[in-house]
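Coming up is one lone chain in structure tokens, specifically the form predicted alone.
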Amino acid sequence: MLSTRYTSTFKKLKKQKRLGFCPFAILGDSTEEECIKRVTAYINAGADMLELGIPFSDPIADGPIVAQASQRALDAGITTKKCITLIKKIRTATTVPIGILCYANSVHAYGIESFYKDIAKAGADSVLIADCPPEELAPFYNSAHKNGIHCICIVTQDTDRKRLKIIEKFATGFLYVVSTLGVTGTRTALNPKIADTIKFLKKSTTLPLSIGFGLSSKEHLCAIQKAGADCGIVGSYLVKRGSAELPAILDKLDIKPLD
């Protein structure tokens, strides 16, 4: 049975007419202890869900900020097994959904079935494999669902109805909507096409929409909220900050319910 945490969270957000807030962290950056401090700041700031990245040596979907965070964690000795132990520790501190972002090689190296089994035992709710197109998702999807883990899929401004139907064969929990083409990173301005993308997806799918890539201000979050998004995922903007800076930064990102 799939985790019900996302369903409960999105239902609550809809009732409150509020945009969900999902901060991102690389597991083990720059040490396991520092990572726990970072995630604790996210939880204390009222995060509605968490996205946690498993470090990888060649993170092709990530810009320099997240790539450097991955390298710091790898240099400190983090492994996928240690990441799973960290997830278990984080789960004891929160009841919000925990999503894992990783790359296919990490899952293959660990063993697909073992990975999803251990991720589920640690308390994660979903896995997004950043470099895996839907045409190659079947073995991951099968193990994910067997172990109650949601399969998160990415859509972009170029995703048409035909492509969306293929993605929906695997996607559960929510759709990860890339706000702009390219890699992760901070942006001074949102892609002007994101509102149209959200509008198209709202008419084409019943899955909640979480927007990521480049969200770097309260204004960005307000803009996607007004466009109809269900959640905003903030990564690089937070990852580049030290844990001591985070409370003040997170306070500035606070989003109020729509009237």
Second form
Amino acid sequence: MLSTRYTSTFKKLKKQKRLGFCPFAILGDSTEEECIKRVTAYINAGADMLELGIPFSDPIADGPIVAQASQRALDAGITTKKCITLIKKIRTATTVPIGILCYANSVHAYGIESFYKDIAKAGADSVLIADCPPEELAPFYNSAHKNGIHCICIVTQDTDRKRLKIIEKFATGFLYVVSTLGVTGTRTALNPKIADTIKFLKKSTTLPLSIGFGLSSKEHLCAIQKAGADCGIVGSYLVKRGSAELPAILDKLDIKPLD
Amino acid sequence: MNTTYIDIIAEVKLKSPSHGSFKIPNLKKLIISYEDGGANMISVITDKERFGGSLDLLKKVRELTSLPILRKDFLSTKKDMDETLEAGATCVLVIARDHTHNKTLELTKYALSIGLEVLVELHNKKDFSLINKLPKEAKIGINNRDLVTLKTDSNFAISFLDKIPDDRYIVAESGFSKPEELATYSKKINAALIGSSLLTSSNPAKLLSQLKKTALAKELTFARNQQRISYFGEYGGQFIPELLIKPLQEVEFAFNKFKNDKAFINKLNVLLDTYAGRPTPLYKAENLSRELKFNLYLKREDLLHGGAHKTNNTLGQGLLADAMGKKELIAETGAGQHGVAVAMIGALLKKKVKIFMGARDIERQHLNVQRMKLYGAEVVSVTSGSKTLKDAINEALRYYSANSKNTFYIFGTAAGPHPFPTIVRHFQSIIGTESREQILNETKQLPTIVCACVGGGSNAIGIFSAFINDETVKLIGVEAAGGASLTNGTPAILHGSRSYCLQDSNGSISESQSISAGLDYPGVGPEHSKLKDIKRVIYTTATDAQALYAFKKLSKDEGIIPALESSHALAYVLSLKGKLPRTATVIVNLSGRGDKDLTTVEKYI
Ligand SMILES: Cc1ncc(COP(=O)(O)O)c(C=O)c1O
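Next up, the form predicted in complex with its partner chain. The previous block was the form predicted alone.
Shown next: the complete complex, the earlier chain at its head.
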């Protein structure tokens, strides 16, 4: 059976009229210890769910901040196997949903079936493969669902009804809505199209909407909250800080429920 | 438990002998309902007499959907296969009972070689004795309707299902109308072809999705799950972020439209001839032939404008970009050869050009950087990762995902995500077409060996493509020993496709190491991976030292300075000295000229 953590978390958020907060970290950045400190800061700041990235040598969907974090972690000797051990450790510290972000070759090299089996055992709830559109998802999807893991799919401002139908054949848990064209990274301004994208999606799907890519301030989070998003994923803006300065930064991102 | 449901091939036919005519008031609506119901492929019967079809019907369907299309008809010649591909089908039916075994095999292999998928339909015991001879890529069709008596007998088919090897993709054809009937096949087949019951249903989409959910598919390996046009056997695909799906679908659509468009072809041919200098000569290297004791011919792509075969591809893709109304061209480059060829075409077509190049390569290939700048291109220095070609591709893909509306990405080799491997092969195949004609004119027979160097694989696939069906011709691909993805690698997913690749046990892509920047790439095009596995091409390697030796040898003995890349192919051929009959002919694709390499070579001498 698929993990139920997302359903209950999004239900709770809806009841509290709160925007979910989902911080992102690269596993093993810059070392395994440093990564645990970072994620602990996230949990202490009240993260509603986590996105954790498995480093890959050629991350084509990532901008410089996350790409460099991945390289740092790889240079420090992280492997997919060690990432899974880290996830297990993080799971002992929290009950919030844990999503994995990775690239197809990491899963392929590990062995598709064993990958999903092992991350399920470690306590993860979902996997988003950044370079795996629905066209290529079938073999991954089969192993994921066999092991109770959600396949998270990406939608963009270009996703129309027809494409959404294709995506929905695989997507469960939530939809990852990329706020802008391009790669991960901080942005000064939020893409103004995001409000329309959210509006269209709310009409067309029952899946919760988590917005990611470029969210870099409290204002950005407030804006997507107003537009109707269920959760905001903050990556590069946090990844570029050391774990020591994180609590202060996270404090500033705290936003109020809608009245 | 495997939860893959069977694939449904939904059929379009205007009438059938058993049913009479079908009412299709709105073809577009029907196709949309097939898509909505989750059809994996559309089958179109083009036989006129009994089924009222035509190739025009297939072409109409092609315009309405991007799903794979199966052409069903009573076909018997290679020309039929060409015509099928041209009409836009992706798969073709070959009915074993209509031919001798040899003929069935010949048609199947031919269709596969031109890029069609093949469904071989088997009826009786005699047909079934073919199974182990059929190429593994061929799908097996079990027809439980006897086309002569028109009776369906599903027990016959079921009795044979267990005898088919596990790795074959099995399609159950005709005879189902109800979910219960299909359920009896659960886990024994991969796909079912459904015709009449969908065509007479008031809600085809609903029926289709119900049918799909009644039967689990037979389990196949990763590879055999992939039955799409973007795959070469188990290699290829479209492993890219969702943001790039739409732009690449647009490129694929435009390519399919313009590759057969008369005006487009004319424009390209005029430029190939008058701007780039095609056809390039096939030169008999007399001095070396005497020494090697066989006949050595060089396909002179080094004489092409720009100094390498790259111009064939950049002219083709450049015109495609122009036809799509794109204002900006981008590209990756390693040695700078592809970057130069794109910058050149950018100048010709008046486009803005951005070339992504690793910071380390910018240092190594200064002359080419200056050439690109002279043509008016911007050279973007890539400082991420290993600062070489693979990182330049990463950066170009990143830029493309933010700027695809106005930008066309001219991929430089027959690798990357679908449709690039297919597009690049198409534009480079002129090397093979010319070579084959030239050698037949000159020697009145096919060559013994055709040899090319392999970086990403574009010059190699370009010359091989014309000879792949000539079973007597040996094809040899030569990799740089320090970048030998096919020889030393394992399948990985890099830059949008699954193919052999140099990687560590964690799946991190390794850095390659070669004196020749154009072969310094840890990946390779997916079609080569398939050709390696089916053993149609033999891949081998040459070391830096062997390539340098060949570089100097051709310069001294023939007065031709070859590119260091091409020198790898020459190095292999030099090693054949005295090992072939005197009458043997060997063609080497001399993919580029070596002026660009003089500073590198100087350092080593
Ligand atoms: C002259 C020449 N030959 C061969 C290659 C290798 O590429 P491919 O394998 O795509 O032909 C290059 C690449 O830069 C080249 O410049």
